[in-house]
Structure formats: structure tokens, C-alpha cells
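What follows is a single chain, given as C-alpha cells, in the form predicted alone.
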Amino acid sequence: MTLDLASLAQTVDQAALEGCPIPMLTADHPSLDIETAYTVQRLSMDRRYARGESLVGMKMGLTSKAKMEQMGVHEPIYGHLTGAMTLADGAAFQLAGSCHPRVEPEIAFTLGTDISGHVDRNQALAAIATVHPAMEIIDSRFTDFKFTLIDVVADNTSACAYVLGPGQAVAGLDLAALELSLDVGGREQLKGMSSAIYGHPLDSLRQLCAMLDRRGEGLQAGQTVLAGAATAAVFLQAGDKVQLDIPGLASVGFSVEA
């Protein structure tokens, strides 16, 4: 049976739009592979663009080496960010319309120049205009938070929202030695190092460029790249005040409302 990829894209798009959990795609379509999942991801993004959303950047997922080994994969996964996913520093995130929202502490880059293909660390560094403390709110749309790698990719790697703190120049920063301290409502405090992000956040950016290059794509000046999480994700609940502190960078935060 031929897969109706447009229909699968509509399914994941509607789940994200309405905040209604859906069964795993792979439950009914076990033949789905990773490349087909990326096609579904892009078709679902096309639906967003048709509604007026615009691409503003990319996000990396599965950047932890331990998590990749656990999942049996050899490289991270990526998703797309739109302007509708941005949440201002200090703003409130509304739980209504989400399924299983969790927050992760990240390092983000704003690009100053276009970058594509296979690049080294120096080239990746040269393309960065500013570096930011950031948090990503992920929200898997699958019932009971159960899914496979294929499902996650098709679901735009659970992208929901992200918060950027103030940016600063990269000069003088050791990007692999930043300590991220996340506080979620005073009930969860996690610490992680930026080296947990694919060994080095610049290597995460480099890997993203290489993966996009396979499809003849690249990154553009002005776009934001979320390099990946430095700790496990924490479930969000109404009333949470969420704060990320990174010595050497600014702080960033948001609140959670029902």
C-alpha cells in the first residue's frame, strides 16, 4: 500500500494545532523510515507556512551521545522553528493547546552569515553573530508520550515553543565549558554543561549543516539555531516560574499559565 504522506502530515499538523494527542504513526505504518519521516515533517511545515507562519530557524534534538546510543542512532535529528513558536523572555506560556509540554535548557545561536555544507569549527564560529541562553518547550503530540524515533521526526521533533535570552558576541566564550542551571518552579533544579550538547555546541551546528546539505539546503543569516539540550527535559505545570542561568551569558525565564 502506498503511503499517503500528505495525510500523515495533516494528522501531525492538526495534533499540534489543536493540542490533541494522536496514536503513533508507526503503529499503523510500520514501514515508515527516517527519510520518509523527514518528508512528512516538511509537508507538515508547508501547512504552517500556508497559514502564514514563517521559518525563522532550526532546532537540534537527540544531541546527547548517551541518548543517541540508547536510541540506536549515530547522529542527532532536527526540526524547523517558525515565528509562531517564539516566546518572549519573561512572557507566559499557556498550557492550553499543548499535550505533554516539557522544558529543556539550551544554547542558541543567531547567524550573521549564511552557512551550509560540511564546515569546520572555525567556519561555524565565524557564521555566528550572537550566542544566547535559551529554553525549548517540547511537546510530543503522541498519546501517553509514547513514540519512536520515526514518530518524533515526523512530528517536527516535538517543537512547540522557544525562549531566547539576550545575545552577545561569541568572542572570549568557551562554548564547550558553559554551565547551565535550570530551575522549574522551585521543584526541579538541573545542572548541565554545554559540552553535553553533542560534545560541543559548535559541532551540533556543524552536524546540522551537514544533514541539511543532503537535501541541498543550508542556513541563512538571521536565523536561530537551537543547538540542543544540556539536561533532561522537565514537565511543566501551571504556576511554574522557569529560569535558566548561565554564568558568562545572560539569564532567561518564563512563567506557565493554565
The other form holds:
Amino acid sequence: MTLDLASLAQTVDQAALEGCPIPMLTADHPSLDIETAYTVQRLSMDRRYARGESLVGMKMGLTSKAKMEQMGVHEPIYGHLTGAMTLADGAAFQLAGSCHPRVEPEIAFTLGTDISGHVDRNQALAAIATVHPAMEIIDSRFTDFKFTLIDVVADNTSACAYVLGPGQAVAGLDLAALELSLDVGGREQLKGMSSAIYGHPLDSLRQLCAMLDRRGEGLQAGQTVLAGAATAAVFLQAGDKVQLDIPGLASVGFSVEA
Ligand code: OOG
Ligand code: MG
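Just the form predicted alone so far, so send over the form predicted together with ligand OOG.
So here's everything in the complex, that chain up top.
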């Protein structure tokens, strides 16, 4: 079967719009490779931009062992974040319209300067304006939340929504020594260290820059970067109050409505 990348992008985009799970793309298109999957991801973003969404940042995914093991995919990936995916701190997330959303605890950066290419930790640090506690709501568009590396990349790495807590300047913070405590509806409590995120959240940012550089792209001042989850992700239920506490940084929360 010849690959029609625009129609694959339409397929994942439509599933996201309808909140309706679909079979993995690789089931019908076993020849799809990783670079082509990133092209499908960009084509699906073009569809969002055409509807008026705008790019506000990027996310890294599968940067922690806990996540790799939970999903059975063992390579870091990146996706795109739009303004339509932002949820205000303390706001309600509506389950209606999503497939089977899960939440995961993260560290986020907002960038004060552009950054691209192969950068060291000091250069990565210098580009960061503020650090935030963050939660990502991921919602794989694939049946049973099961996917291969290639499928999840084509599906914009399951990006659905994200919430940022109050930011602070990075000076004086040990970014690798933060403890993330997530409570989901009093049902599940998960703890993880920020060092679980690619060994160091700054290295996740560096890896994102290196991966984007392969396409001649970079990050811009003002953008948000989600560094990746420190723990496994937890399915959301209507009525949940979800809170992430990071001592030394801040807290962030949201509630879940049907
Ligand atoms: C893929 C996205 C993973 C993270 O932080 O590890 C991710 C998924 O698990 O659906 O965003
Ligand atoms: Mg994530």
C-alpha cells in the first residue's frame, strides 16, 4: 500500500477531534518509519493550525524508565503543544471528547531565549526563564492506549492537555533533586524524583534540541517545554481532584468532570 501521509495525519487528527480510538497506523502501514511518523505528526499539527490553534511549545515523552516500562516503548520522543491544550491551574478537565485520558507528573520550562542544536547543560539552563510543576494529560488515540514507537510519534505523542503551576527562576534550584508527589482523586499516590526524567530534566531539554535539529528546527523564546513524566501515568475518572506537589517548587492541580 502506498503511504498517503496527509491521510494518515487526517486519521489521527479526526480521532483526536472525536475522542474515538482507532487501530494503530502501523497495522495497515507496516513500512511507516520514525522519520515519516514525525512528518505525519507535523501534518496533523498543520490541520490544528488551520483550525486556529497555535504552537506554544514542545513536549518530551518516554524520558523516564517508569513511562518506558508502562508503555513498552523505550525511546524518547517529542510532540507539539498548542494553546488549545492548556488547562489553567485549578480548572476542570472535561472527560467528554477524549478517548481514555491519563495524567502524569512533569517538570516544565518556559524559555527566555531561543535555543537550538547541540547544547550543553549551561546553555540549556541559560535559555530557561522559569521552571514550573506541571501535569500532562495524555490521551492516546489508539485502541486500549497501546502503540508502537512509530504510532505514538504520528499521534503527536498522545498530547491532549497540560497544566502549569506557578513558575520560578531556576537560580538556586537543583533541578535533578526535586520530589514530585502526585495524588489522583485520593485513589492513587505516586512519587518520583526529577532525576527520573532523562537522568536530569535539563538533559531532556538538550535531547529535544538535538532531535529538533535533525529537521533544522529549534525552540523559541516564550515557548513551554514539558520535560517528560517522572512516574507512570494514571487514568482519570469523573470527580477526581488531581494535585501535584513539588516541595521547593510549587503545587498545581485540576479537577475532572464528566
Ligand atoms: C506517550 C507520551 C509519553 C511522557 O511524559 O512520558 C509522555 C504516552 O505514554 O502515551 O508524554
Ligand atoms: Mg508527558
